[in-house]
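The data below hold one chain only, encoded as structure tokens and taken in the form predicted alone.
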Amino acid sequence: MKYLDLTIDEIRNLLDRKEVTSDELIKESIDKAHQYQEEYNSFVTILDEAKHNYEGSTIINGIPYALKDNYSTKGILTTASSNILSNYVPVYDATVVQKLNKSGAVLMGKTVLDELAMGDSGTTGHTGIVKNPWDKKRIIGGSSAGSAASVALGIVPFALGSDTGDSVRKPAAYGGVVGFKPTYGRISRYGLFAFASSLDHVGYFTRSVKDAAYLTDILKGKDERDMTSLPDNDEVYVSGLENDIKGRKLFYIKEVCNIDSYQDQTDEELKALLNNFHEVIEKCRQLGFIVEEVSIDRDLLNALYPSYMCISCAEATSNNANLTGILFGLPGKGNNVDEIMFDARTRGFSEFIKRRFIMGSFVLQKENQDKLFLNASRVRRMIVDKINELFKEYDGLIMPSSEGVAPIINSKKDKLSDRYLILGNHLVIGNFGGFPSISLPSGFVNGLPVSVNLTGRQFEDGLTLNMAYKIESVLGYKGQVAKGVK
């Protein structure tokens, strides 16, 4: 029997009744990782030697996990799939990674990713290409490529990545998966290598949303190392899921959801995806929500990804200032501190990081400021607002979680599409308002899942999860594994 195909819920009653140890399911998922490493590029690090050693009860005890490779890890290789980092070696865990160590959870590996969590395709990581489970022509979307991977292939149940746009809910749409991230600051970021600050949430994927309820009641809680990290409001969130939600309020964006919206850009696939969305919606309705279609300004909509690319940039830039070959990462040559810096960069940054960079410094540029930096903040706050104007009516935003199935490998998108602009970028108001945002499979198109995405209200995860529970209970996506892997 494959036991990590398994929710954590099913693995733990397993383990409860001794039909199988923990030491084998670590063995099971080294065992996996191995096996399809090759084929998938999920790891960046398969730890041989883990162990189980924590005698507690916790529902997570015993059960392994992968970890995307911008947590800090004592004494464990953590390179953000970067060339400047492919030697660095922490000397302190990240606090997530302290607390499911305490909570018994076994580290089997670290996950590829972007380069330094930015990108959205899994390919620009400096160990290769991460590939989609479900079709290897594809990729399976980033910057958490590997963790997605890890959880779609069945090796692990359950695997952390980062969010600073949509990094952990699109490559669990892509993937099949459930993918969720809190609200800003629920849980500490210490330890987590920035990306873009203001931007940045944990997260992780899962096979039901009651798993991910689970790492949500260890994870969250202030954390003194981490100034932005909410206090624990000791609301146990698995024990909200099976409230009552009729009556509950979701809307949905017109000028995303309608086919009518993208004219000549139509294809079978965009079809297909808007019409499982609108099944999902009728599911809902008949689950006792109130669902309402609301017309947001197309201009707003539209200014979305290249305020999102302005702020991530910029802070990127800031970020990302001590990586110089300096004080720790791939040593530069040189005969001064510039010629050390500017070797280390060259050889160390591929050139898509380079490019961000490039666009963050020019950004933050003081002749730039005011136009790009703060009326790309501007943007950010009018969005905000509006999302927040509409959550004083509903309780949620459902929306596809992408705008189509995984791409191949590779190809190329219009970016000037109202496609790609706003259906393939909408989640990034979760972030922008630092909302809890889910991502759940709600069925097939050619073969490839698709997914809804459900957006809450900040500080409002316990009801976030309920609402996504009781969605994916009339889906029957819950417990998948990427088909035709052996």
The other form holds:
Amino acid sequence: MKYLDLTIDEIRNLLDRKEVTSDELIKESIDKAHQYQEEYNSFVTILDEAKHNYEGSTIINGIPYALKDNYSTKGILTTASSNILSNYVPVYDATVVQKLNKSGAVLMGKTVLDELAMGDSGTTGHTGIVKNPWDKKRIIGGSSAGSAASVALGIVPFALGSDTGDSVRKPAAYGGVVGFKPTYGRISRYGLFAFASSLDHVGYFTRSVKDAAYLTDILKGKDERDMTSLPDNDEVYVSGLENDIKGRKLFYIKEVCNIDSYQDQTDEELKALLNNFHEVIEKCRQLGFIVEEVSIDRDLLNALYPSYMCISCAEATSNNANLTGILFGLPGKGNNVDEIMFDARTRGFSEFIKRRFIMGSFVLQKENQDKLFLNASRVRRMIVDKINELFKEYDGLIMPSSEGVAPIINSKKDKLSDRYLILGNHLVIGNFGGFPSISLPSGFVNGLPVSVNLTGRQFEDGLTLNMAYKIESVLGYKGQVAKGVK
Amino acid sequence: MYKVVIGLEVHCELKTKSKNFSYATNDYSETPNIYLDTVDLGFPGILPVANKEAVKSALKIAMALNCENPDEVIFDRKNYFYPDLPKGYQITQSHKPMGINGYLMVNVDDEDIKVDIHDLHLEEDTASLDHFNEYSLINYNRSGIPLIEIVTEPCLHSSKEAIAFLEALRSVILYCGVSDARSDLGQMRCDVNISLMKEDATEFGTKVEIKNINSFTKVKEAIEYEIERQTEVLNSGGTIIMETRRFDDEDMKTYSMRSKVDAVDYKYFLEPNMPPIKLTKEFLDEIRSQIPMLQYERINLYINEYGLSRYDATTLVKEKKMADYFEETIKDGTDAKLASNWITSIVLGHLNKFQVEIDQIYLTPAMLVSLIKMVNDGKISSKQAKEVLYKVLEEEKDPVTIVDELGIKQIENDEEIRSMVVEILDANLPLIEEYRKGRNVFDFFVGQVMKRTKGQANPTLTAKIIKEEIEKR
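Now show the form predicted in complex with the partner chain, given that the preceding structure was the form predicted alone.
Below is the entire complex, every chain and molecule, led by the chain shown above.
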């Protein structure tokens, strides 16, 4: 019996034809989760008691899913993979969890993330490193590491992550699955533990673009608990997937996608990655897309990562100021409240997190705020303005999703190299502008999955999914799970 | 001698249905931790949602204080750690407050002063803490209650001015109906900034902030103590330290809490979870139209247009519903002075005696009008009217019924009174002689008529007839 490496609509068919029951799916999912846990460490919590008790007809009814452990789940441990929340059991469900529950989907486990969703490696969670199902020596990437791994492993057909810089789309690329985050506000963030509120998005891992569209239809909508959530619209995303895309225009950024722009042009992996990308571009053209190369000021691109760090750390230091151990979480010790909070935060956060808080605090200080935090916000605006200007002519931005294949665990990277600085960080454009953005598996380099990313205009989730669906159809990696996994 | 310079920061909780950024009930309760929501507890994943009523109320007070309003509503985060602040930051307004550059006219000892308002902003209250020897308790009922903070310029110069301003501000808040502004429930609290400067100095002295004083009396005491303390320090050649002090209401002294040198950097930045709310002209106009005429304007109207004394005018406007009652009474031309007299004497006396509010009594402005009219028309005497008014208030029946029941009416019949007067004069001939000699016995004759008529004779008419009849003799 093996059903959970299928796509949502394939599983739906089997359920409807009574070839499998929801209970069997849940059991398969939980069994697999346990089976792979020691090796890959996808989960903080596996819900052995998960049950299906919903009468209704939605596409995901009776299908198990995994949830990043930074979504609030009533009565279920939610740690954000941090020691400071290692005992925290929320009293409320996030809006997305309520919606999934109401649709009959069955939560089977909470997945490991980089501590407090701050990280890109999946190695900093308080319960250990999440490994890449394609190669255990490698990272799956973060911060939504366990969710990416659980879909790549075939434990669940879909899993929720969160995406503040690229935290869904990058691990999706490393895991050979689809990763999508819709327009900022399309889906309520209520109950998603805030990392950087102006950049945080709900996102998900699936095995097909269509599955991502199904989930968007279920999860979208105005939430009275999230003022940034967008008004309801009548668009049914899944029904627009087949729309004709002939004549749609895409662009890619010359400075990122051409090997000539790099100092080291001999790197085989980089060459193979960019070749893969240009093959995809060719296929897009064959599909009827017009794809053009656009040049963007290199200084602006170089400023992406530092600006992201300034803004995200600043918001993070404030957003996580509620973690004091006073009302919930790791209880601190001390003779007065200051000592108690100090102790809880000293023991509760890893060094890595403290470093980010210090950076965030530093850039917000009165004497630094204009030069650092506010300048970063200005850079953000300039980049978004530039992309929006290009979006007047183009329907989407297509780029490689990552700077290479999934790195070896604990390998060092030169964060200031042009490869890392721009190729490895351009996905943040999607967060800066709140654009819908999706990563699609596009092939292999050295036996490891690589991916392309498509970013569309703000609010145009439908068109973005429509274009991605068409591209997916000629790439041939729909429904992919990690090869070689027992 | 030194010149005293005072600036106030006044906090006032708003009376909205729900809290400022959550759906929890906004109310006061003796039972701790019953009015709360995930948001007020600062749980991970919560998001603030702006309260439209709170926004409207804050804008309303800003307008009533003659402030300029912003083009949009935005909020900022003020970041600091304290157990009464569950989110680790307070949502407030630093970049675009609800109002800036306003003023409030205040009457101090019959003189009008203009108190400049630096700004008014909307923020949220913190939880409340109770400290015990071994532990502290946190009550989150107050956490997230909408709070407006009104900051004056350093333009007040005595405790008297400060208190007059606070009273006037409180009245604006009450008139606008946005808060009960009860200091005893902590709904209105005040920080006092105070410094002394030499009479001829051009720069302010070093200021000291006295935090969180929760009654006007204590504000007065704190200011007076602080003036005394700073004067002593300066006179003995010392310097004032920039610091935050607290007022101890047991020994009426202020004590240093912390120096301002190591002041916290609150790292204000824009609250990212609440997109800017554009303020349209229509929206602002609608709020403006809901501001009633305020105390200061009403006092001037009553004095200048209705000819009332400042004392009576001030008494009438103390509460908006009293002023409204008065205005309702005189709206169709009833004499303002008469109306004011009835209200400030008997009605107010009744309210005080029975501890009731003007809108809880049986007597409506219309009834008062009919009573005054009966007197004016000579149907009953003012003495009778007084009796009727008491009965109306106590027996809760309208004046006409009371007049009927008591059988009181005024004897207006000239013949009837005249024959009575003739009889009385006949029986008191010596007194007429006394009267002619200049002795004041006139009231005796009137008294006799009243006695016979049980007070029902029209006193004016009676006096006229007595005069005529004496002269005839």
